[in-house]
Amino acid sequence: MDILFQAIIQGVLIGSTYGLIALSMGLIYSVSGITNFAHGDLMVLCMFGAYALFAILGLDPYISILLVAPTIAIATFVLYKYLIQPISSQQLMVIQLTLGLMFVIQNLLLMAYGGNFQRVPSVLDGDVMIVGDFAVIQSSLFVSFVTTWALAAVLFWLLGRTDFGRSVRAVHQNARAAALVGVNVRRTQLIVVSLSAVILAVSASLLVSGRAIHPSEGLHYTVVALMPFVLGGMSNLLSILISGTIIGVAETVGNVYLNGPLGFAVPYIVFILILIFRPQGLFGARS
């Protein structure tokens, strides 16, 4: 029982950060109804990115997360406005630019930093917390978890309380209509994107800290975040985040209790029987 509260304890902590790279995903997919295939390999650019950082300057991920957000943030707002907003209304088109360029990021990096596993220093190496007299926390996890609730929380208070919240719920409703009534549909888009790729470089960041990561691992991240957003219902941003944790705790204690490959295959197998039973996914859709 010890090691199973333990397991479960890891991947609420683990599953937290899942289901921010989701959230970053349902956040575009609600202004545009588009899902992007290189979302993951966006993040491993922002994991290199603060590997870059450190490498040249000795900036902690934690601090260089000042300097990559911004750029991933800038480099997404032209990428999405001049080649994806374009053409937004042709989901088959979008699904073989994203893909397109899930393959571009992947090559390049390996053309940067080669195939072999890059590390990211960061001042919470090793560190861990004591919970009790049998629970372990990495400190790093510690403030992945709180890091991400504090950031879910700010955004649902924007979505929520603020006009431009007000504009991203109409134009998630129905974008004809919002325009109509004097919302910029484009812009909203925009501004949506841009604070995905923001939250994105922050998941990035909290992931990075003191781990392996190569250029091959976007696609992994990419199936990472479209478990939650499916199982989430797609546009229900809470229930994303909820449906992140759930994936991680399947993923840590598939790894404690069955060893090799199987153990990998926990989260995907859980992903397939809820969606044999609850097709509408775990939550179901806000609209």
The other form holds:
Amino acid sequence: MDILFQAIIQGVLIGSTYGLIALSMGLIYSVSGITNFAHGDLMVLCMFGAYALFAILGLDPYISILLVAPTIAIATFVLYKYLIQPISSQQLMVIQLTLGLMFVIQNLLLMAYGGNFQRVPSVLDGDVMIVGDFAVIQSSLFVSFVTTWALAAVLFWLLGRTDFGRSVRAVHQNARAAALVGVNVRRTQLIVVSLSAVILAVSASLLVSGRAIHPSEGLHYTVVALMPFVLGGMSNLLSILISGTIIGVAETVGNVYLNGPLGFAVPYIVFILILIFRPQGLFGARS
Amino acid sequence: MLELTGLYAGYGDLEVLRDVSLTIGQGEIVGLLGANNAGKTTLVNCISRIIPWQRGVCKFEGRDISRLAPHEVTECGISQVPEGRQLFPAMTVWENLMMGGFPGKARTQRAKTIEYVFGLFPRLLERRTQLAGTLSGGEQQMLAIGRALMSGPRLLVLDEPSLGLSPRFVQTIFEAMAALHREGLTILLVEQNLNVALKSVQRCYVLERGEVAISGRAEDMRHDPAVRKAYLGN
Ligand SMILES: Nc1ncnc2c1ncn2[C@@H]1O[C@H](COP(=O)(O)OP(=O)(O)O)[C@@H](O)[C@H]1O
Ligand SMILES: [Mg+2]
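Switch from the form predicted alone to the form predicted in complex with the partner chain and give that structure.
Following is the full complex, with the preceding chain placed first.
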């Protein structure tokens, strides 16, 4: 019972960050209809950015985010503006491009850092907190959880209450009408894509403390993000975040009760089961 | 006010408009008529720069707007009420109107303009917290016009505002349009219904298969058999 309790708490904490990765995926999708299959690799790139900054300057990942986030935002901006926007009307080419990007990033990281696992030490390493009477939780997970929901709250406020947010929703709901009322659609897409990169970089720095990183993990994270992205209805950001939590819980609970590979499969099984019974996604109203 | 000359445009290899020229004077209400598929919507979308085009020149208040992006055209003072209304369905009436006042200059006037729109269409005030997608067709059309007015346009382009509406709402819409015109707004009205259009505009252009077939004063056209012929497309 205590083990289950601990696993669920851990799942909720880690899952919220999975949700955050999916949310940044959903943001891009909602304004441009693009699913970025290199999303997980971009995040791993951010993680190795944190690693490099630790190796060279001895920076803590919670500090180096201040350098990683703007760098990846600018890189994504350039990528989107000069490579993706010119071909954005051809869906297949865009998919091809993001898949290609996935291999480029992965292989560059393998060339630079080899095929070993790396660790980025942070101030919270080894720090734990007790939840309830028995559950022992890594403090870094708790920080992830709080940061994720704080960031999500800011994002929801931005999207829900500001002119910029309304213009983002306008582009999502009807891009042509958005242009007609005076929204610079391309610029809005670029801002959102850069914002999404910042969120991705934050997820990376949250995940990097307390776990080993590997250059070829990108696809795993892409898939982990795709699940809540699909379950949450692709552009319904709050339900994406909640779906991330569900996937996180499935992962940790699966690992407690089933050893090895079977445990890792639990989130996928949960994902498929949900889709069988609710093909419209967890929170979708219609098919 | 608007001066369009020698416009050629289309979709990919499909040429839809050929050598279209059109002028609209300050304070005028001009009709753009033509049968289904004549190219009316294509033409207004060319003015709004929603459809990119290369050949031809479009000037607004003396300024060449031929190469602007769509949002820049709106900022210039041309606002389009698109065919089929094209609202933001998951936003409330109020949010749709706020979006209409998105351009920088309009934004400072939003509180005042929204009052004006609510005065023009009191129904929108009643429905201001309702999602646009749940409105009736007539209400949606009012909202589409209201949203277009929010940017404070000097030229309002209406693409088939009566499409699919009950006669009662058609009347409401046309009365509102007449009121806007009386207050000095310049209007380009796209209509398929010949009789409705000829009653409400001063001057008009008849498009036939992508070319201006006839143009002139509305009164002169009412009894012109050539106009009806252009409509039948033979
Ligand atoms: N998005 C589009 N892609 C390709 N062809 C189009 C498109 N929109 C309209 N057309 C074609 O252009 C022609 C003119 O259409 P349109 O401008 O909508 O006419 P109208 O508004 O007068 O009914 C039609 O033959 C139509 O099939
Ligand atoms: Mg039309």
